[in-house]
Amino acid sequence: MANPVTSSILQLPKRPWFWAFVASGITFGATYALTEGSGSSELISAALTFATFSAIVGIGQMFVITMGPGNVDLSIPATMTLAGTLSLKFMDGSTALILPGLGIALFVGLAAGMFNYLLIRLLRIPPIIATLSASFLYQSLAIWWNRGLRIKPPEALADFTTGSLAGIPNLTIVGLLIAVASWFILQRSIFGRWLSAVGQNTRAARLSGIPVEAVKAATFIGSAVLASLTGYLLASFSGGAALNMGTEYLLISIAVVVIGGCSIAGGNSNVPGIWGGALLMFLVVSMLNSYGLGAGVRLILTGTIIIAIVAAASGRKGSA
């Protein structure tokens, strides 16, 4: 009889998230070799910190994509910007308003998610069009409220977002807690089973009595709330809300879902893979920057690496 530990290790390459973490390790090793080990601890800290932002919005996007083909949230960057702008303007540097400011950010996410769902439900337009259209409204509101100002976060909040506990960035701890909660929702709750059923076959899910529309509404709201939380944390970490602060997270939120081994066809989610994809995205850019490559070359190589990882993971799943 095979040893359970040995058997589990042998099964690792078949896990959809395995290759994202392998690629992250290889990328870190290449950067480490180039720099001859100098600044490795700083690189690890930076990777964990910036991967947290990608992982949180990626988890929200994963929930949406799990609902099946055509479901994607393109309003994430604008929601981040609007939440970061409004919350920091409300706090105006006051430590006493940190928690109310967080409440403002989360309310922005709640309202944006509900608005996204209502556009899809009432106007019967595809999610990709509805969320893209909504993003222009959110971005316009952020521009109107921002008025070119860069309001600093409260000092205590800035210290928290840039600080660490036992060598682990505080933001990473927050991100891991969100990941654990998301895994529990997907794997151990009735909502997770409903979401998977909707993604696998919406018609069958509706006929079996699953409240499909309630699941869709909760999913889009959840994605927007996680985006608004990310905007609140990112604005506090970077010293203020900028109007372009969420731009790069549009493609990243989708890329980490794909790289992490989630099915783009829906019905299958993978929380650990989101973290693997988030770490890989940051480390690839860091490695290519270390080699002094231009922006165009970096984009080409980044895309090539992503394709290779997805192909390797798909091949393993197909042979399992």
Second form
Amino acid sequence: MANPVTSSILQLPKRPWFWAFVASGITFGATYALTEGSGSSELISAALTFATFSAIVGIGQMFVITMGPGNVDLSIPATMTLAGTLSLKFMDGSTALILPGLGIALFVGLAAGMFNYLLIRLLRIPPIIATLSASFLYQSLAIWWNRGLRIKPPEALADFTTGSLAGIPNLTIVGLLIAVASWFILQRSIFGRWLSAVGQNTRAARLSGIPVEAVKAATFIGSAVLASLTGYLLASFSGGAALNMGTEYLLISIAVVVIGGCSIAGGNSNVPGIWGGALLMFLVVSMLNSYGLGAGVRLILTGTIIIAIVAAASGRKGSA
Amino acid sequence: MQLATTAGSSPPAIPLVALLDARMAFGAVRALDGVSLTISPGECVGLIGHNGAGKSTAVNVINGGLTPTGGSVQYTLADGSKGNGAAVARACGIRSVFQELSLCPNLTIEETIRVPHRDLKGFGWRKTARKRIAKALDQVFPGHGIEPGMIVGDLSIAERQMVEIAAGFAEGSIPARLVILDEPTSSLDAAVARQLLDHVRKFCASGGAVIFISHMLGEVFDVATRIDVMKDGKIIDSRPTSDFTQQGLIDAMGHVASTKAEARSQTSREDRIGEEVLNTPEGLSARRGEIVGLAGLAGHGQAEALARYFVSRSAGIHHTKTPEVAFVAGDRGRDGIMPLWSILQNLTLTHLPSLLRRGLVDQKAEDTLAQDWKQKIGIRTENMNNPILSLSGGNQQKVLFARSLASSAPIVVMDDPMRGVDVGTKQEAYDMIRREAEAGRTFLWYSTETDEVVQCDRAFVFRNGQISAELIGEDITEENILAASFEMHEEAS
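In place of the form predicted alone, output the structure of the form predicted in complex with the partner chain.
All chains and molecules follow, beginning with the one already shown.
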């Protein structure tokens, strides 16, 4: 046996999140090589900022996916949009209303999560269908309330979301705090234990006395609240809410879960991988952009890269 | 069927199938332990016995589905030549109708018929199939009201069973000469069941042979010309039906006197058993410190009754440090094990709400609890952090026991927990259950093994999803359980 430090380094490639970070590094290197280093600090800062949005919704999605096959939250984009538009309209540019605005956003998430869960539970609709159809409702609400108004966020909030502390974007700090909290919940709290049990074997979990329904409800609510927080931050960051602001986060939220090495079969989740996946998703697109590839080729390559990462990570697991 | 008469007319019976000292072992389990029997044209053999007596294995050896690990199986074809093996069994006209319905739910009736009837092929096979199954249904179940074009999934379970039986008797390129019916009437009502019995008699009278397996002794008496009784992989009695009485049959099935009854409990019932702690609408009841057995044939509603009771007493919304009921799974993969977890995490799951410190799981307390139970129950592992799947089945079962017993639940529900557990572990578990009961815990214990039920203070025997008898103390004997498990009279007669 080697000493603990080297052996834990040797164990690294077996960590499910390892490959997401390796791929992010390679992608960054490829971009760096092309631009010969110019603008690399801007690239890092942008990657950290945009990855934050993907990471927060990804963490919510991860909790849902951990509950096992068929569990996925497709209402994330619509919840983001609704929370973003409602809170910005409420704040109406007033700095004093920043925190109440955040409260509005989080309340939207809470309500959306409860509505999703009630659809699933009371009407016995599969989660995919329930969250998909609910998302049309949320999107329509956002359109109805918004009426195309483009309201600027309060200045202090805009400054906060675009600012940084010691070179690290403020948003990234928020995202990392959420990640750490989620890691704690998953690894150390009884909720995390229960969630994993439900994801492995719902029937056995029920028969062990786990409050399965409460776990499910909390998970869907948690996912929606994280989505609404992301909507609030994204709208403030980009200078106003837009009705299509959530669109790309549907696939990203699922992709980062998969790339990060969580088990789609349920029961197994890891938080670092979400961040790895979120960074990768941004870096791949910006790399392809800087190589000057057209939109079509970009999408094809993005898909191919994701498949390659997932294949590499799962092949590793199989041989270990 | 008409063709079968030619085979039957050949005078004194040349057996269709002859088993000579057939043995079948699955690993260490000897499912058949030297079975010799012959079935001749015109015979209807009633095959009866307890769960796990080896009936299904015998059937699968007879129809060629299993190749015996010892002894021989010989078939006599319609032209008088002999042979063995699955292909010969099929050529011999041996058909099986199973209790577990083997039709494909997404196909139409005529389409599913093609699976056993392999000659249905080429252009227009559907039409042939339709005629074939319609004719058979008309013969066996006149007035059945089933259309061959119907989707199997849309049929009721009784209709599916009827289709399956009819397919067994339907004509084909190889006429049916021996039809094996495994619990054919379990989902049929009395009138339809009588149609079947009538058809079986007609079929045998015209030279066909039938093996009839049923837990409804009345039916067996009604239709069988000979009854073979199986126990522990052997045929322990074989006589013409007229030589048996129903009581004699029950005695024959389970004549081994129980020695366990004496070993029951050291403390007397009166000292140990307190007030009533549970009472379900369907009639289950138990008192403090009592070990209550749920007996009867497998699949007669015991497991469902336990699950219903458990779910009714533990809400899916709230969690509690003091659960009322804890559950010990017998079907470990389906109901118990968390396959991704360590032994420790599996063990502490139910008790976890009591191991919290400031909202987080107290890992030290969890460790202590696991070590404690590792000692108490003897889980054979070096490290409780090893994956649960590294343990043998018996040790996994111990972990599941510990999961429930570690909790403070005053009532423990056990769903046939000794399934696939070796003898040594069983004894340890029996001792533990008795100790816990003496300490005031109540056990609801479903078991398919009579040896276990006779250890209980009280037993409820289930039949067709209902409690058919309540036995107390010394009355819990194999004979009484069997008598209550079997339908003594033909229904509605």
